[in-house]
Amino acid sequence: MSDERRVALVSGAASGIGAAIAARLSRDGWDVLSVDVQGDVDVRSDLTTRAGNRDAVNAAEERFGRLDAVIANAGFQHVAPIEEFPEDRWDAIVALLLTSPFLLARYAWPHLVRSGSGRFVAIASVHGLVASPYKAAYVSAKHGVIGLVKTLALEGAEHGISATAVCPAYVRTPLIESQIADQAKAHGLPEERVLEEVILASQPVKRLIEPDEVASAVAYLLSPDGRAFTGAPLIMDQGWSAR
């Protein structure tokens, strides 16, 4: 990479993992364009649409004149059995978790090529490697995004572009913390027991990952030391997939 300040686009940056990534990269000297559909971000954009993804990439170019890294993080969850799973929720989850990373890569590709050492990082999930019941759309999209980064890695190799999927287990985000309270009420258990016995039941290590831990993994992948990581998931799942 050159001595110029590097530029990263981070989607889903209003809170949780995305906010931690944006903050870490800023501390590391990156210029960051934070994108979300709402919240305190640089660009508000609906990434379930083609125009929203195109506008986000264009905003990075207009503001900074370059784009060196894309971190596709935006997402949400819906839990329901297959026979009850709302079709519109399927469409929205696949649009945001799988189609948006594809579109961000497509629109950013010329900029990543010009960078000479472009980086594409998708925040996938342990659910890109294993499945859980009642999460058909989320699991399908996360499996798909791992396939996407494998393809991007092959196409980007000759241009110095790397593509990686970070696969964490449960991370301490507002979404997960609200589930702890809801599950405690539903099961009649104290919250500390819900965390270990319900949410973290599949993990040998019974703790939530902190957003800053995921941000540190992304920062490493974007650093010169991370250039050998491409076309594969970076698994940080507390031993879940070792079972």
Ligand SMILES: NC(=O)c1ccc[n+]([C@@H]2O[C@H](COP(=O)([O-])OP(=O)(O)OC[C@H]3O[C@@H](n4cnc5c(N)ncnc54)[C@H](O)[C@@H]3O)[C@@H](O)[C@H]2O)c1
The other form holds:
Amino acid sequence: MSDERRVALVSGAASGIGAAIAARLSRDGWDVLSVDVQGDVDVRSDLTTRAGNRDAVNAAEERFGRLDAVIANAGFQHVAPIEEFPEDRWDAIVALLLTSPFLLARYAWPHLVRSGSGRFVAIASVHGLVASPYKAAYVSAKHGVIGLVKTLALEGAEHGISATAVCPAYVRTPLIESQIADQAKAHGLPEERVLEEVILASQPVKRLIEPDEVASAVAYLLSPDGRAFTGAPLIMDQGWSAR
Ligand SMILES: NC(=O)c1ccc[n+]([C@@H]2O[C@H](COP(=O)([O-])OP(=O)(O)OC[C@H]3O[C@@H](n4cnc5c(N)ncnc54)[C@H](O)[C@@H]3O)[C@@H](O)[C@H]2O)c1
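Would you generate the structure of this protein in the form predicted together with this ligand, following the form predicted on its own above?
Next comes the full complex, this chain leading.
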């Protein structure tokens, strides 16, 4: 990295993958603005709202006077069959997983252009490429965000901005760990068997990805060596989509 400090905004940075990305980028010498609706972060913001996304970008400008990278990571899941899927949960998931990345890109764009080598990374999912039952909102929003980064890649090319979606399979975060415990109880199975036979059933490689592995991929995408990765998803799905 050059002598000049570079600034990254990380959404959903209080937990799991976002916390790992924020920590890794700080170690790599980035100034990080951590944003979340809860927890110990620089900016508390509800990113399902327009004001929340605008406040987050404004905070980067106010605190550091620049913004070079946006990592749109905040997310949550809701599992329900289509005929019972709560309409409010659909709205909230689309707002956070698809509209927030759009708004962050929209508001950050002038800063990314000024940066000269701006980076936009969405933490999508293997569910941006394949579906699973009972996850209508999550799968739809994750497919949508891959379309968004393709568009940003085309618009950003002339400004040196790259846009990428990282697509992991299951990652060991609080979100998944609580599912393992719940499913073990529901199926009457030990947790190791739930992991292999229920949660990781679609993955040829039967292990969870660690949050630090996703953070390493993001660090690479943000590095000068990562600049060729634009407009295409970076898939780290342990063989899932090869089936
Ligand atoms: N864990 C996995 O297996 C996995 C796999 C693929 C993709 N992902 C994606 O990675 C991202 C991070 O997931 P995670 O597993 O680290 O989950 P997590 O629950 O550990 O972290 C998500 C963070 O998002 C924040 N958040 C929720 N609603 C928000 C809102 N309205 N405004 C601002 N922040 C909000 C939460 O407070 C939390 O800190 C998500 O987009 C998720 O879809 C996760």
